[in-house]
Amino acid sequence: MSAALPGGRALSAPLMGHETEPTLFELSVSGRRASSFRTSSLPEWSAEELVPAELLAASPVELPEVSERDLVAHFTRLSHRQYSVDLGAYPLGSCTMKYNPKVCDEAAAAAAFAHVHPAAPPSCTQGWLELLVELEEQLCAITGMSAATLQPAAGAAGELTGLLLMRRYHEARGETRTRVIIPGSAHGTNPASVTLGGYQVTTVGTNERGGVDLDSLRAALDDDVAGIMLTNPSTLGLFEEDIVEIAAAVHEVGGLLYYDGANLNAILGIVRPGDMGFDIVHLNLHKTFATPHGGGGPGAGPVAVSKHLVQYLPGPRPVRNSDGTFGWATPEHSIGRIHSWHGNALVLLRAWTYLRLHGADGLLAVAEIAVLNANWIKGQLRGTYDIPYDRPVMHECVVSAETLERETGLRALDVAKRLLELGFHSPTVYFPLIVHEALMIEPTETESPQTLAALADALLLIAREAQEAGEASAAKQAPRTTPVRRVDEARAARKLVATYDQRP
């Protein structure tokens, strides 16, 4: 077969063993098939004319040849080395690592949603827009806010968005404020977000019951304070008993209240941040409303606001038109877009599905069971572990290994490592920073009584081992049954060695 190309050059197409003209045009380089594609009549070129000589391989490329059986076995073994919320209890405090219903994943995988291009015009995305509008309305009903943006990609993005809204609000009033207050028990990302938002951090103390110290707060308040960031319930698992007084004090100097929604699952259907006096509320949909959390994402951190901040929300926003259709609109004084397209849309779809699945009564049950589970496990550990603020908790409880460390040498880190051997992911350790040898345990609402009992028994066993064996406790060498044994975490953080394995 031969054919002419523009310019009159020709390329021979080897028949590859065919006695008649082949239906596949196959280009051969040094006796190796480089590419093939179906054609009816193609021109002739030599390989040397198509590819510069210096780029031609001198020998066949060595590609691994692995059977399907070996490949499946390899990835299955890797998966068995990982711990996940689908495998067992994951009581990582402050992170709400809970089992998520698979129906939400099924909804997100539906072609009618997943295959829609984000650049499609509103006339072609009415279903998506209706869903987003409904989700915003539901989140506002839950939080007591007037409107929300669904753009932020996760909690930290929601925090920054809230701080930008806070800045725009004060600028519109002709004010330049430089400080944001956070409590000593603040969620870990709050100080970083305050700094990234261009503010200075002012930390206020904690009272004997684990709440914000009102005297410390009032001493820090003046007309230079832009607002306060609070997690309620706090990272101590405690509800701020003085939240009404806190809100009044901050509003009195013209500041705004920002609600970190990391722990919202403890108050669903019980109390709304808007009723507490908050002006800005961020929500972690990937914690509270059914997207598997961890592994770097994806997440969603919508920010809801009270009426006086709606005009500053990021845009465009999905809206319900007067004729019943749906479209996009940008608030008059919007701070602008803070995420490409419409946020992590499939995470938003999961949250919408979760809300429709549970309804108001179901969401209330989520909060009630989460609170019940946290208080139950705290009660089981009382007398063995220290309880720094011993009053009813909300979604999580913070206990301490301080006495155990003093009497047996057992530290919170040892407890966490030993739990891995006993089949549980460890809780958060050494946080919040105001609790020495802290273990922050969040059982969530999705664990069964049997699993909670097994977790409590494991924690009690670890303490008993230490009391009997002291420094010879098994926890000091743990974990011994995991693919990676204990590492020097402080040294690894300070002297990270990352190398590229160039072995053949």
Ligand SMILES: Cc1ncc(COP(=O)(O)O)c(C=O)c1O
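Positions refer to the first chain, counted from 1. Treat the numbers as computed from the prediction; the structure is a model and nothing was measured. By rigid core we mean the largest C-alpha set that fits within 1.5 Å across both forms. First, how it differs from the form predicted in complex with the ligand.
Taking 2 Å as the criterion, Arg69 counts as shifted between the two forms: its C-alpha moves by at least this amount when the rigid core is aligned. When two forms of a protein are overlaid on their rigid core, residues whose CA moves 2 Å or more are considered shifted, and Pro449 is not one of them between the two forms. In the core-superposed comparison between the two forms, Arg485 has its Cα shifted by less than 2 Å.
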Second form
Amino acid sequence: MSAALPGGRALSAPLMGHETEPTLFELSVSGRRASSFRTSSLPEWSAEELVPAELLAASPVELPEVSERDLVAHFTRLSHRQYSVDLGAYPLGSCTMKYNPKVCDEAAAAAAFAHVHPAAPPSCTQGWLELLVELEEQLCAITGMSAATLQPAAGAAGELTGLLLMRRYHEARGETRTRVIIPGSAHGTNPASVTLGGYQVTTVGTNERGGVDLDSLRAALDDDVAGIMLTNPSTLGLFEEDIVEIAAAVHEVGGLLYYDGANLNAILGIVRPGDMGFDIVHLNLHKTFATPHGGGGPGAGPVAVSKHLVQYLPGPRPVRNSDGTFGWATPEHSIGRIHSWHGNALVLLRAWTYLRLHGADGLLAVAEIAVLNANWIKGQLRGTYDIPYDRPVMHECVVSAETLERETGLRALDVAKRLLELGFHSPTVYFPLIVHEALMIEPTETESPQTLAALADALLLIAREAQEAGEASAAKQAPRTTPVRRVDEARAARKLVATYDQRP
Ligand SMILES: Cc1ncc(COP(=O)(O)O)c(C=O)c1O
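Can you switch from the form predicted on its own and show the form predicted in complex with the ligand instead?
What follows is the whole complex; the chain from before opens it.
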């Protein structure tokens, strides 16, 4: 019997009868044999016997015809249009787009880890459980916390988890609190998570040094406040100088301190959120610890807590048993599950590998070099770009094109687009919202001094071009060398048109 396939191909095989000997299948293309294979057991029915005649296809199915070679060429071509951390500097502030050691990916791809079924009993997964317990212990050591859940699948999921812990803590004390305080410079996920967690957002102002305005904070504090969410260093890249006073003031009204650890890269081995007075900390493993942070995932946002919150952590959690083996346990007053099984297990494995690879000294070096690089870039740009809060920064710096815009028409968006032509990914622009024409640059610790110098030169060149040519400067038309030129981004986000590009 043979079946016609599109493109003059035919599949032939004896489909009827009992087969005691292996049966030969042949795939022929335009009458010539292309491949064959044998099988020893075949069904006894014809297609006509199995499927009602009126449902049988009258003509061959129109399947797309693409050879493997063409397919590989297509995806390779697409990958060449892509910009990535493996290709060059990616100074996207607040995102920590650093280079990640390939050995972390190799570990995550190892069959011994990747092929384990999440439902396998603890007796078969002692290695996995030990690794997760070790990771939790290391994250607690880094943050100065007592225990952590590894379940949340991203920073924002960690934020929601932390807010649910906050709620459970106050409920257990017979309190109903409705407000959470957030500084004006906060990342957008903070107010979103507060709302999702069932609280109202109270925003506090920023002082002239870029920190939380203490008067504004004190005025907002009362016994209705469940807590404050802070990232330190802040999204301005500045260390919160008054953190001890802030912690004391919030604790005094019975509130908790939530640390958004997305900026942890800056403080590894230098200072611990627990010592600053924080009660709840989420970490973005996909920024600080080795998982590439592109395309929205996958991520992991473990939440570490101080002693008085451990009983509320999500469960089940991997634990070390008293006899030295590993198992699962759910805390007595757990808020319940946040993620199925082990969380985003392979992201956790990458983080464990990264931590083992660096050790305490290596992690300290990560933070020190990240901070050095950000301060160096800021120093190069001073005098050309505005520096809104000009004091030493941590792992990222926020500069502004406000004066350039006034004098030459060059906007932060133009700078970002022209940088693409010059071989760099853009920094974050227009964030934090409290800085006009903001450019938020996070060089990370993995870029070489040569790359940093080239990045600074490019940013200075763009400003010079605008000073010389004004509205006629190259930046106004940029990017001219990318597969897609400048788009109306607000419209593109709201009216997405996905098309298939057939160019070779
Ligand atoms: C300061 C800050 N907080 C929270 C988040 C949210 O993290 P995620 O994107 O993993 O949800 C980010 C992400 O960029 C961030 O920069």
